[in-house]
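Okay, so here's just one chain, in structure tokens, the form predicted on its own.
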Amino acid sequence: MAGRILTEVAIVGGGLVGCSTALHFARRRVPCVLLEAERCGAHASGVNYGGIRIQGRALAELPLAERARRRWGRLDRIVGADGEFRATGHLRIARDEAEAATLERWALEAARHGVRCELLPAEVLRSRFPWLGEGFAAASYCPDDGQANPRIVTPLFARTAREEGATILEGRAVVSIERTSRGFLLRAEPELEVEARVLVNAAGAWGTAIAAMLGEHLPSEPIAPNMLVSEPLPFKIEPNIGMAGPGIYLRQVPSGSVVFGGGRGSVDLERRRCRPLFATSLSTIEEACRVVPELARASIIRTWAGIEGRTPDDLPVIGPSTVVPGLFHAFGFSGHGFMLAPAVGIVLVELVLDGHSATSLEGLSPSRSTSVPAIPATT
């Protein structure tokens, strides 16, 4: 398709946030065009860990996470399939007393939001999960959390959005954006112009660059979460597992393979390429074996990385621009946006069409990003 398209809403970015947004505009019968430089779900949305968790999130994210969790539970009614979502629970492990205190503080605050979270002392932890390694101080367990398959979820949203009437154009990199009397004029390669009244910036690691095209400074840095998967093993690890502080995360899928990650790979944002790093993978494997000793006898069959955007405070930028009328942002999810995305899409549509949303975004507004220092670009 070449030439010029006139529409109500243009969405830049075909990750899960962008495709969810397109679907909900289509369901409100609002014409929208989504532009994706590669393929929908090609980067963070399609190659991430696949954790669905409320546990451990910043309090500012909890209202959005709670709404997202409800939507994951009825994904089959939203996009026609469940995306392999399973409510397996999430186990968050403390390695020492300081991390155990972190778990206690979070559980107390989360309880005020109605989040179910059970604190497990060391002796209970070992008896309940005998496949865990020894020496952990405590853990907390949220039974409503779980996991899904990121490789199929974004394509499900993209397919359903198309079926509902959204225009989704893949292989269309946005190279410039201008303000017009009607709203925005986007130029994309090859040979396409899109004019829209409203613009949604869901460009992930490229969100900062899209904002800069319109003179708005919203700092972020590209990161490449480093991931691995093992050969199939006897199924034992039911919950999705994470650490109370920095560290590894892992989950076992029904076929027996264990997906785990930790640390960063390398990323070249300009070329849209990333790769896992051997040293990172090795340290991740060593820590994973301390958490689940039986992993020491497993073979790693694949490693990979995906490009994501990280903000200075590790919280996403969601909401209307404070300097450009008609521009809405949803990027910078800092490695934990997969779970939130089904709710982010509908909240953005409510903000655009209704002027408000019942789901609080306090603490996530683009306005806060102007008060934090920019992160130096890394490769």
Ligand SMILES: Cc1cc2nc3c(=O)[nH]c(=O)nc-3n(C[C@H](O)[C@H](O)[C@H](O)COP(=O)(O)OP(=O)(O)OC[C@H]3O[C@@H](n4cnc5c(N)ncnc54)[C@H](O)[C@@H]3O)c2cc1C
Second form
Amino acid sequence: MAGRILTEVAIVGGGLVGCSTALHFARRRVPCVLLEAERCGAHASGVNYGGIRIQGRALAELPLAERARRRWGRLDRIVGADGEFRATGHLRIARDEAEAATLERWALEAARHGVRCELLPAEVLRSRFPWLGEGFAAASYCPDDGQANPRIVTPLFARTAREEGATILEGRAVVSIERTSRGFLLRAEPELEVEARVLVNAAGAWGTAIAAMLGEHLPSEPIAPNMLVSEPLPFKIEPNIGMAGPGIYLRQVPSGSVVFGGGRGSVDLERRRCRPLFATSLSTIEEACRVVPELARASIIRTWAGIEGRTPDDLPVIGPSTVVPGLFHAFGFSGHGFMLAPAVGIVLVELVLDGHSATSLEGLSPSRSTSVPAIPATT
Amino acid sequence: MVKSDPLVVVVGAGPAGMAAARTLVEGGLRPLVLDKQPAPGGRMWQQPAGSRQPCGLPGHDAETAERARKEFLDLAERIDWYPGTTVVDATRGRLWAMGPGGEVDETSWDALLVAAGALDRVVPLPGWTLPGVYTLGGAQTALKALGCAVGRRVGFLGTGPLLWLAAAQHLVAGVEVAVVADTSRWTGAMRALPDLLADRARLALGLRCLRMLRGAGVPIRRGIRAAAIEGGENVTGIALATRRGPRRFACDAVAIGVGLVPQTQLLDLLDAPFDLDAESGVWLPRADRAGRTPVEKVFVAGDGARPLGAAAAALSGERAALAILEDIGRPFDRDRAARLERDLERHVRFARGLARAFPFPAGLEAGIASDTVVCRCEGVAAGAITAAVRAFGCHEVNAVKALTRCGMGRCQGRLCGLAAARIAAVTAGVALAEAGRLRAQAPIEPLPARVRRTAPDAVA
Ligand SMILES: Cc1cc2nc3c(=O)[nH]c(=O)nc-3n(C[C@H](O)[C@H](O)[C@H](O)COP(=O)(O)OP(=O)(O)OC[C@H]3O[C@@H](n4cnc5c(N)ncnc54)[C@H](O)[C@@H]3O)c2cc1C
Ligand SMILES: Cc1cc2nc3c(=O)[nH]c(=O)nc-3n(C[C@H](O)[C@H](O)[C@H](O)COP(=O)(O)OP(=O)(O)OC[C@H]3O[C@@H](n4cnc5c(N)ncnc54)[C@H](O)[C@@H]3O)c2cc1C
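Switching conditions: you have the form predicted on its own, so give me the form predicted in complex with the ligand.
Let's see the whole complex now, leading with the same chain.
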């Protein structure tokens, strides 16, 4: 498909954010072209941990997260399959009193938003979750959280978007963007030009670079969360598990394998490559065995990493550019955007076509000051 | 682990790794040699556990084996030798290895020689996951290293010199051979003859095996077009579609194999490039005649570079060691290097002959029935691959893996990766190269979660 395409909306990036945006433009009958450098879901959206949780999120993300959660619950009606989403609950574990206090504070705020969150004192932990290791200070449990299969969700969105009329081009890397009288002219490799009135930057860890092509400075650094999976163990662990502070996250899939992560691998943004680091894997294994001692009986069969953009305040940048009219950003999800993405697409489409969305993006817009104190990125 | 300067690490102590270690010592270095097996010798020179007796089977060159092994053990004072140690991950300049006690250790390296050997290749067939089905190498290992047979009446199915060799070895060991069923045809062997003459000794060995099998009245079927392994709780027989119609052979075990695939996971983790060998559908690591990969200071030798057999493996190990000496600025013998390359040429020619005599049965692989299991670790059937390719319009094998779990299990796609790529390519109607190859991911071997890092002071 060499040549030039004229369209209404161009989307850069075929992760879950870009694909769900394309789907909703198509549903509103707006011509759009999505350009993906590799394959839809090749990066963060396809290789992440698969945690679908509201628990522990920054307050600014809650309106978006709640809308996303409703959409996860009816994914089959949106993309024709459930993406293996299960509301298994999410258990957040405190290792000491300070972390226990964090849980309490968050549970209070959550209650104000109507999010169900149960605080669990140390005494009940082992009777309720017999597989849990000893010595934890407290935990909190959100029954409506869960997990999904990241490997299939983005392909499902891409396929449905195509079926509904979006043009999704894989293997097309955008190398330059210019402003024109009509809007934007994108040049992609191999040979393709796309001219569009509106541009959506959904380029994940490369979002900062795309913004820079149009002279906008929106900082993020690439990170590569480090992941592991064990061979199958008898199935026991129902909820998705995370820590109140920085630390591991862990879930068991129905086949019995335990998927877990923690720490970082190495990343080379230019070459679009990342890899897990063995040293990180070793310390993650050790910590995971403290949380689920039975894991020590299994073997680790695979490790991997994925490339994600992390902003200075660990919050995504979502909304209209403050410098370039017609440009909209949605990137920098800082390690927790898989859960949000199904809502990000529809909210962006509302912003572009209606000029506003019922879902508040306060605190997430590109115009926010990023001097907010950083909160730890937990997945 | 010990640190000498510069530190050359050799992974694998088969014929290739042993020859390399010796050559490096001659060049004044003290290499670090790691092998996951408890004793040196690699795939070729396995012997019954605890036995001092060479096993005396055809194709087992006991004399050469013993000499090479003894030479290697004589080097013990001048190398750092870690048996029972598996390399599980590597990056530029560093690698991670797991010792016999499950402890992991990190070491740096200045040059790395990967001499990791090859693995049996199989084509998934109906019934190949039944108890009683082994790879040719598995059956051989039982015979050579454990001194027992996989069954009382064993059928041999596939193609390649190893098929015939393994059958003959079983015969000599007193096992009844139910059938030797080969997908290749006599006509190919005839055309291959000029190239096969490049190694008369191995040609003679092959013919000897054939004569032995014939002499013992073993049924031989060639030109097999389709095959199924039958049974319930255990294998009961093989059903074949031959040019003369269907045939059945009763047996209680089956050994299958269609050639060898280099073990290249380590090179893959080091970002080494690969090229598709169109005839066999195998991705071979890119390397020059000396075994240099395009990755700086990373070398490859032996069957892990290209399966050419034990003698060639030793030659290429020696050649790669000379290249290492050259690249780290040590004196080396240019004439010797040239001679080795010339000798290797002969083995390359012989291998070309073998490839012609025993072509890879691509038709069998392309035609895998939709209910045949391709990935046994995850229980993924061919139909699931076809369905994913059709539903999502993808054909790249890593994408197929993500959608279907094919290749995600314990063996990390070592057994099913090539078949999955073929099925995806055929379904999508694209060239095999476009399906790509499954990328390796650390750890190369399953890593017990109770592993512990060796105390920091022991780390180089
Ligand atoms: C290992 C890991 C674990 C995670 N776990 C979780 C979790 O459990 N829960 C959760 O909610 N979140 C998790 N996240 C975060 C989540 O995966 C991301 O926030 C989310 O997927 C981001 O989606 P995206 O579409 O913005 O980015 P991506 O999926 O990275 O997509 C961006 C796409 O843009 C393409 N692109 C970039 N530049 C160009 C260009 N110039 N031209 C064309 N295309 C381009 C890229 O190829 C890429 O496919 C995790 C992330 C990682 C890496
Ligand atoms: C299944 C099979 C059966 C064969 N049968 C015969 C036969 O009967 N007759 C015959 O002439 N030839 C046979 N061959 C061929 C012959 O064995 C090889 O040509 C020869 O052994 C190749 O030598 P090599 O040094 O390249 O590899 P190998 O001899 O295979 O040695 C490689 C060594 O590397 C080690 N290794 C691999 N990965 C790692 C790692 N990550 N960490 C640590 N160590 C590692 C292995 O344990 C092994 O000891 C067979 C080959 C195979 C694969």
